[in-house]
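In the block that follows, a single chain appears as structure tokens, in the form predicted alone.
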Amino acid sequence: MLPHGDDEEKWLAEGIAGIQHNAFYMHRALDSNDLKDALRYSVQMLSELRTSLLSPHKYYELYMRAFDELRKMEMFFREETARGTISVIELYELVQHAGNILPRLYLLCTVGSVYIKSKEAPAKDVLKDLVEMCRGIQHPVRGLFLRSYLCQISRDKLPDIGSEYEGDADTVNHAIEFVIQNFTEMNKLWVRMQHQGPTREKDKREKERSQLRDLVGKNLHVLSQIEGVDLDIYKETVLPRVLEQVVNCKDELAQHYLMDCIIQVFPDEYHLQTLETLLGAFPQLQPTVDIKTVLSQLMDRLSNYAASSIEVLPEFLQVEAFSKLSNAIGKVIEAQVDMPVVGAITLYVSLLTFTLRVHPDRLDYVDQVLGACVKKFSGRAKLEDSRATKQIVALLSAPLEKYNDIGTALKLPNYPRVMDHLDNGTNKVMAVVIIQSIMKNTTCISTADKVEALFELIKGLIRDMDETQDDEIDEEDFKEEQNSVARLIHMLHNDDPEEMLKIICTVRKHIILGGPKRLPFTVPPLVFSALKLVRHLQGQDGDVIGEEISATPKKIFQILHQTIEALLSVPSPELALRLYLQCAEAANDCDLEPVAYEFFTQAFILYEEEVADSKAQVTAIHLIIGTLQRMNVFGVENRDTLTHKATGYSAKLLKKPDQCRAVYACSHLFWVDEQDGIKDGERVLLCLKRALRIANAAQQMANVTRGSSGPVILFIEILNKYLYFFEKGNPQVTSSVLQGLIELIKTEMQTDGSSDPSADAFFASTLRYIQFQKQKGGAMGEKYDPIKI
């Protein structure tokens, strides 16, 4: 058991102390060249490294120490048979003679350095005989700690070719055998360390051993470097003998460990050449190994391989990447029965990253992946792992992001498949991620089975997935879902009118089903574009002989009237009425006076029978107003029967001025500009004398309950509309009433004895423009010249 704490701090400040103190006599003997006083304390020395008390870390800490005596070391070693005081050879047999191992291995490997750099033996002998030697040190910490020194010494004296040290033709042999040795032998100290000791201490071992693992991982970094090491040797001798060491050493950290250096430290050409070895060696690893990460990393280094030149893409064709890695992936989710789903789909998330940059033209690949995942989910209920969710998310978004394109993800079987699997939450975040999509590509969708498969994708945004509704679900939330939806419905269009009435019959289908929170949100903007598809149609009217279905404008009504109805449901009175007067005005349009009769029948029981709010009265009654006013349908009778309805309803609201303004309002009814034959100037006449009876009781009742006579402003409007017919040429408005009436407003101003700034403000505009009229001169200040202000 090793010590921690205070004991340990004091054994290390023991250590580097008796370090310290032998390095000064070690310096002391160098100054002097003293070779056996250096090396008898440069033995003293090292025999603190000899210390089992001592953790990893803390021990890293005294070997650094040491180490740097031992550059100093090999500096003098080097200096010393360069002056000839002794050869090479004999310092090399006079190092063997230290009285125990660890020292004598340490300076051992620091003359093998010094006897490599001066060419008298050759390098792949001075290099085999220290590889073997390092075997007497046993010990897992000690001896790693030893070989990494034996690695940092040598990696620069390697006989690789281009090298000083290249010896004859198999020289790279040499080296790379001596650095396989030796990440073999390292390899086997690391994975000896967690069998040492008592069980209870099993994940202490792993901490200490996760700290050592640099040490045995920079071996293969050196092999890398090795410039002999081409393809053909990777292929035949470096990774056989690396994977045959990771497999067979059974032990899930060093496995997970090396195979992630084997992909990080490798070339990518390397990897993709031989990929079937690498792939082979997966499946043999330990059960606990966390090979989705290992394996993702794999194909993302893969990805990003493809994706840096195009000139590459044609190797993994020829190697058949995709089949390759799709097979391992299928073996190893077979072979790890426990693995979670998570790691499963983080192996196909990996895998359609790789599959859409070096395969992008091929949607049969992408859709095999998606179909290996939705075998994964069979017999499974929906997903509630956010973590599994939020990586089919991932899963899901990469075509899109890929394609820019929806219509592409449409065309793939698996695409829905796979979405139902996903709880209705992250269902609906998908369905958004889709819809933005489409609305940062613009992409049009211009096909009625497109439009289908388009809203099942996205059906847990326009209705409920279950039958309770979600009284928990944010406000705000749903708001967004729902407009998001209301901007996906005006990106479905095609030119041509059948299929663009076959896609307003399908959205259609859908969002009837949505219930009442979500038609106020999806009806408006069906109803718009199919007006714009009546407006497309205009002058057509009539069923197209030997046609079931014919996108005429009757047809369209007929639909439109009947989807406004829903919305009576929920019920929003107030938006079905607009949306029934918009109707009218397009059926005005198309010249269908039937139509637009019925819809403002429509709109005028919704508003007897639905409307109660004063406000929304109010609202309502001018809304009517503006769209009669601007309807040229309507023959005599017609026109009379709604307009007499308007008024009516206008002198029936329930406040005063809000009846008084309705009733001015509809003097426009009677005087359109546009028409012809619509100039009654009487009916105009009476409407704002009406309007002018109401104004006065208006101003009674204020004096009633207010003590005073109320406010003008109503009297001031009543003028402005008696100045606009005036200007039309109405010949009951005449310059003496409108004298009548400013007198009438200057009497009930001086009268009320409260100011009302605005209503003052207001009339001395009025009077000015009056004023203006006047100066102006010609046909018009004829007209206003007898008005005396």
Contents of the next structure:
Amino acid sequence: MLPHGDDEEKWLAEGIAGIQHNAFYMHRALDSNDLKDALRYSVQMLSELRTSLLSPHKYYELYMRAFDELRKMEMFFREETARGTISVIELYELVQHAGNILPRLYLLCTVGSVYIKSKEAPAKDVLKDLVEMCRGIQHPVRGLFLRSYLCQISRDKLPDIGSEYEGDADTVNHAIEFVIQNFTEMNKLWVRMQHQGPTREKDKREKERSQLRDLVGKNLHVLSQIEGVDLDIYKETVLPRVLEQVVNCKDELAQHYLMDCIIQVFPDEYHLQTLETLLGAFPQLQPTVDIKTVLSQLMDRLSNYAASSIEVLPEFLQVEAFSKLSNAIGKVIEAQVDMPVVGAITLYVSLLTFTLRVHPDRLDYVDQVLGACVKKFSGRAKLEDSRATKQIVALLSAPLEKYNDIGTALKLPNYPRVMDHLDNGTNKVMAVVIIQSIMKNTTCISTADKVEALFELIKGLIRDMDETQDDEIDEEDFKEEQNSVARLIHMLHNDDPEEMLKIICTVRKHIILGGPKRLPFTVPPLVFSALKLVRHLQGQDGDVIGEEISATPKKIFQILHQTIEALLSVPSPELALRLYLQCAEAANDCDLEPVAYEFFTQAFILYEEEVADSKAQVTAIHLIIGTLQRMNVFGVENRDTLTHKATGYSAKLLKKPDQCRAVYACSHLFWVDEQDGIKDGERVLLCLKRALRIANAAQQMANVTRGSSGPVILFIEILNKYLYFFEKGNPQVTSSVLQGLIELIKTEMQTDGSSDPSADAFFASTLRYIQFQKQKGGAMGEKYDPIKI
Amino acid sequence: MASRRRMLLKVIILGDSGVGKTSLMNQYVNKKFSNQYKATIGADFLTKEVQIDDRLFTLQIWDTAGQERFQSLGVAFYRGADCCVLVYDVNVMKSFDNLNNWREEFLLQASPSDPENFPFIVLGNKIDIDGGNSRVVSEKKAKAWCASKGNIPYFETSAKEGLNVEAAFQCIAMNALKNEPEEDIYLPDTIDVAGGGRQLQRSSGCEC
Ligand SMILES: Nc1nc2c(ncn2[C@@H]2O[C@H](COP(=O)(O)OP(=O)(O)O)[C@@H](O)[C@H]2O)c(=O)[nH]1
Ligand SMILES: [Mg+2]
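Cool, the form predicted alone is there; where's the form predicted in complex with the partner chain?
Complete assembly follows, chain above in first position.
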């Protein structure tokens, strides 16, 4: 008897045709006020509902057709009784003569509705009669639909208080009694369905039962809408009666669904005030019931209620909602040993959400929930189930979102323990969430202890957790992660130098373990953070008089030295060189000559031994020259050594133009335009002359190799250097030297057939500048006067 | 008496759960409102007599569950609707965004003969909350959407304060009445005076 899809459509079509056919004659009878025929055809029409061939969905379609027709019958009954053609009591008797029970009961309910409306009998009596009579249908699907019809037509006719059908003092109880009785009968029909028919059709039946569930649940909705059901009545009568039915039916599907219904249809206040009773039912349910979903829904609902207004919070405290829920969850998890981890975590997420909304001040509750989670995980390997880990991320993110302060999470002893159970991937996701929370709230982490705890939390980003996965990591993702760590390092700060130094050491301890891939990202922010501290100390010179001061620039430079050294293993010499130079400059500002010298030495060693690429060399040499130029801490001897080296490197660069430019840049090493700056005009000139020689050589080389003239632009650049020193008053640079150089360039440019427009423009503007200075008059004009252009 | 069918106007209220469908119906039919949230399960209706141009009609107002898990039997009750009321909460963007889904779902499932002209009405509910300060859907935006869907009438309501509820349902009733009924024009093969001849016709399989 498995209805095939097409067959079912055919049966439905036939059923509908039957209804339409009889409805046609029924309408004709109604139009001619022929009660007897109207009844006859309506009975035939309703007989279509006797079918057993349709699935609940299709049956519902058929039912709705009949339902709409019955509204016309109802209207007719009302008109007839109003006109006095027949009394409603007679009508109620009359329809009971219908031959077949199902049509008879549909008609009876329809007349019953008119009967109650007429108020010729108390509503409770008519309802009681109807709900009893419906027992006559024991076929589950037919019975459920018949009773849902009863439920519908009685919906606005219950003897509720305030209703026009209100009865004696006990009126609300009568209303409740009627609904609960109908509910109980429907639930029995619904449960029984499971046990009828062959076992091989069990799945299909399960599906059909599931479709039918709202017919049963509707009764609970009706109960919740009864005005007279106040908290007392709910507590004393409604809830116990409904739960009794739910527990005793011992049916998995029914229990799950009906618990969900109870939670959704009754108001929050009622749940809070009856939590014990409600939660008490859970352990009595069948072991296969998916309690966690239902419990989660209860907690979610209560959480939303708590969030709706602070005025309701005292209610929660008064009934000790947290401990009741927490206990209930504990019991459920204990009892359902087979519950997958994800189930347990889902419960904890709901409980945590609840706690954060209701008891934001109770960090101990938060930690208690996390602790319960840890307990659940204990003895397990890392969690692999992606749904479970997703839930944990939700669990761990919740306190961050609530408090907007990682400091709060760091106070929770169980927080890192939960993280320890995450797989590496999820651990990283969570670490990024933590960093994002810090950045979003610009939280400053201000003690070394907190930093330690924080780095322990995000260790998944700080070091490799195992070797195998290295090549699986997406390059972009990795960069993104490490950049976020770098940003984080800037958020670690304390104005107290001692504490700040501790913070730096803590960070160093962690990042140094990061391995060659991470160090280039993490070392620079740490170096700059430490240099910031150095500058801070240097700013408050003098008041550092305490005895056990460890936060001295010297000490910090030591740490910096060791930290930058770690980059050599990467290897990342260019980065290390830059950082050494930064340190040298800071040491210069602290007046620490030996330290500065040492940093330069390190930078030079790197330059000589590690920087091999010629482009990198050019960049490095200009950095060296620039930094060295700004140094004023060095005595003559040290300075000579360093400048000598720098000029030596410059002259040894691979390409002539690079050599030339580096060498003329070196001229600045001998002329510092400051009060006490070195001013060695002779050596300046040596550099410039050397640059000229190199430019010449470059010129000749170009002639040989390409048959064209070389980079005349080099000469113009050198001319500009000459002009600079000329103006600064270097006695070695005279107007005649300048004149010679200008002439040289002019000839060069004439012989050069293919002129370089940028060189032309450069030269022209240089000459314009000279012209301008000449015309300016005063000392400068005089100085320029001898030059002819 | 031929107008018996036309004395009943069927109205379906749709919208996300929590927007106030049940409250609107209760306010209109029973003049009652409760702050408590009680989910609706399945579908059912309340009736109310309305007067239009000196004629009395019965408005059959179907309230529905906005949550799918409480709509297990499907939506066969959409059939024969004369008007569909789409409700959203002016304080919840998602509920407004979903109006389109509800409208399309209705047209698909109820399959009215003339979907272009089927009467819808949109209600933006809960305008009382926070003196209107927490609203996220502006009247302008809602009206623009209504205009784009064939000039659907639009009302801003508060089920709590009873604001505009009466007016909205009056409009609903008028539009329901304007809707051309989709009478299943049933013509039996033979006029069967004696009745009971149905079995014979069934074999023809004609459903007309
Ligand atoms: N402030 C306010 N609350 C409303 C209004 N309409 C409904 N509510 C509340 O919103 C919640 C959901 O209402 P309900 O009618 O059950 O929504 P439904 O799921 O669409 O049927 C209930 O707590 C109502 O008290 C309104 O106009 N103003
Ligand atoms: Mg509702």
